[in-house]
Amino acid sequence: MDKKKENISIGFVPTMGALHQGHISLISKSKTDNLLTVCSIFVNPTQFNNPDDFKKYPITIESDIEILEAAGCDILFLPQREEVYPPGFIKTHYELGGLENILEGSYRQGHFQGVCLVVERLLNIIPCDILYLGQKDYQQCMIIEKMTQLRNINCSIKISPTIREKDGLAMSSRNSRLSNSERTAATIIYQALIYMKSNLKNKSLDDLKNNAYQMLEESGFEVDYIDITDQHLGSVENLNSSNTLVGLIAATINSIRLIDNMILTNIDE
C-alpha cells in the first residue's frame, strides 16, 4: 500500500506488552489523529541490562490481544525475536552523547543502545507517520528524539503525559510485580514529585532533592536517583536557572525497580 497515495496517515505505539490503561491512551491519541492505529509487542533483549530482568518481564499476550481489541487498535504487530533481529544482523552504535550516559543511563549501561536498536528496527518495518511514546519515560523519549535525528527517520514523535492509578502512582508493567504493602509504599514517589513541585519557590535546591531522599528511604526504598533537571536533561543549578524544570525519580524496593517524572514549573506558570 501506497499511504501516500492513499492519503492514509498511520500511527504507532510501540510497547513490551502488559498493557495498562498508559499505553491504551496512546492508541486512543492515534485514533484520533490517524486512519490506521499500529500496536507492537516486542520484549526486546537487547535493553535489558539485567538478564533477571528480562526473565521476569511480565508476558500477557492474549490479554494485551482483548485490551487492544476493545480499545480498537486496527493492527498488531507481535513478532518473533528472528523478526527484529535475523541472522546476521549488524548493530548499530548511537552517538548519543551525554543524554545516554546520566540518570537511567548511569544505572542501566547499553540500556538505550538497545532502545534505539529496536526502535529504529521497528520504524523501518512499520512505515508509521507519528510515533506515540508516554511521558513515563522520560529520558528515553529524549534518547528516541535523537535517534530519529540522527538516523533521518521521517515520522513525528508524540508524548502524551504519565496516566496515574487515583494514589498517584504512575501507570506501568512493573506495578503488577508489587505485593499489596509494596504497591501502598510506592505511592511515595508521586507524593516526593508532588512535594519537589509545591516547595519550589520555598526551598533551596538540594534540601528538594535531599528531603524527596528522604521520604523514599523512610517508605523502604533504596533511591537511585532524585534529580532536578531542565526539559533536556541538562543540569541546573539553581531553581531560577530554568523556565521548565522536570523532577525525576528511580528507586527500588524488594528488587521492583520504579521511575517517574514531573513537569515541575513552566513558562506558563
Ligand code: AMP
Contents of the next structure:
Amino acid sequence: MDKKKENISIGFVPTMGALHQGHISLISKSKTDNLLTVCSIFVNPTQFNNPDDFKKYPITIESDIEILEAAGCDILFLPQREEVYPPGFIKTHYELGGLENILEGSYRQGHFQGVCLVVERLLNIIPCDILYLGQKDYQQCMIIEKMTQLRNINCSIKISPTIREKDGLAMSSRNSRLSNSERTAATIIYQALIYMKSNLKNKSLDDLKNNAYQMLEESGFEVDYIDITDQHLGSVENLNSSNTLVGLIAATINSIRLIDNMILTNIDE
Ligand code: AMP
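Just the form predicted on its own so far, so send over the form predicted in complex with this ligand.
Okay, now the whole complex, with that chain kicking things off.
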C-alpha cells in the first residue's frame, strides 16, 4: 500500500496485551487522529530481565480481541516470536546514554535495550505516522523518543495520560495478578504520589521521599525507588530547582512489581 498516494494516516498502539482502559484510551486517541489504527499484541521476551515475570505475564488474547473490536481498532497485529525476531536476527545496541541506567534501568538490566529493539522492529513492519504511548511508562516514553531520533524514524509520538481505577491505582496488565488484599494495598502507590504532590510546598525533598517510602513499606511493599526528578528525569537537589517535577515509584508486593508516576507540579492530576 502506498500510504502517501492514498493519503492514509496510520496510528499505531504497541501493547503486550491483557488490555484495559489504559490501552483503549490510546486506541481512542489514535482513532480520532488517523484513518487507520493498528494495535499490536506481543509479549516481548527481550525486555524481560526476570524470566519468571515473563512466564507469568497475563495472556488474554480472546478477550483482548473483543475489547479491540468494541473499541473500533482497525487492525490487530498478533505476531509469533519468529515474525518479530526471525532466525539470524541481529540485535542492535542503542546508545541511550544515562537515561538507560537510572530508575527502571538500574533495576531492570537490559530492559530498555529490549524495548527499543521491539519497538524499532514493529515500526519497521508497521509504517505508522503517529505512535501512541502512555505516560504510565514515563521513562519508556523518553527512551522510545530517543530511539526514534537515533534511528531517524519518521513518525511522531503522542503521549497520553495515565488511566486509573476509581481508587487511583494506575491500570496495568500486572494488576490482574494481585490478590484481593494486595489489590487493596496497591492504592498506596497512588496515595504516596498524591502525598508528595500535596506536600511539595511544606516538606523537604528528603522528607517527601522518606515519608512516601514509609507509607509503601507499611502497606507491605518492597520499594525499588521513590524519586522526584525534573521532567527529563534529571535529578533535583531541592524542590525549587525545576518548574516541572515528576514523582516516580516502583515497588513490589509478593513478586508483582508495579510502577507509577505523576507530574507533581501540575494541578490538574
Ligand atoms: P503494555 O501493554 O503494558 O506494554 O502497555 C502498552 C502501552 O499502553 C504503553 O504505551 C503503556 O504506557 C500504555 N499504558 C499502560 N497502562 C496504561 C494506563 N494505565 N494508562 C495509559 N496508558 C497505559
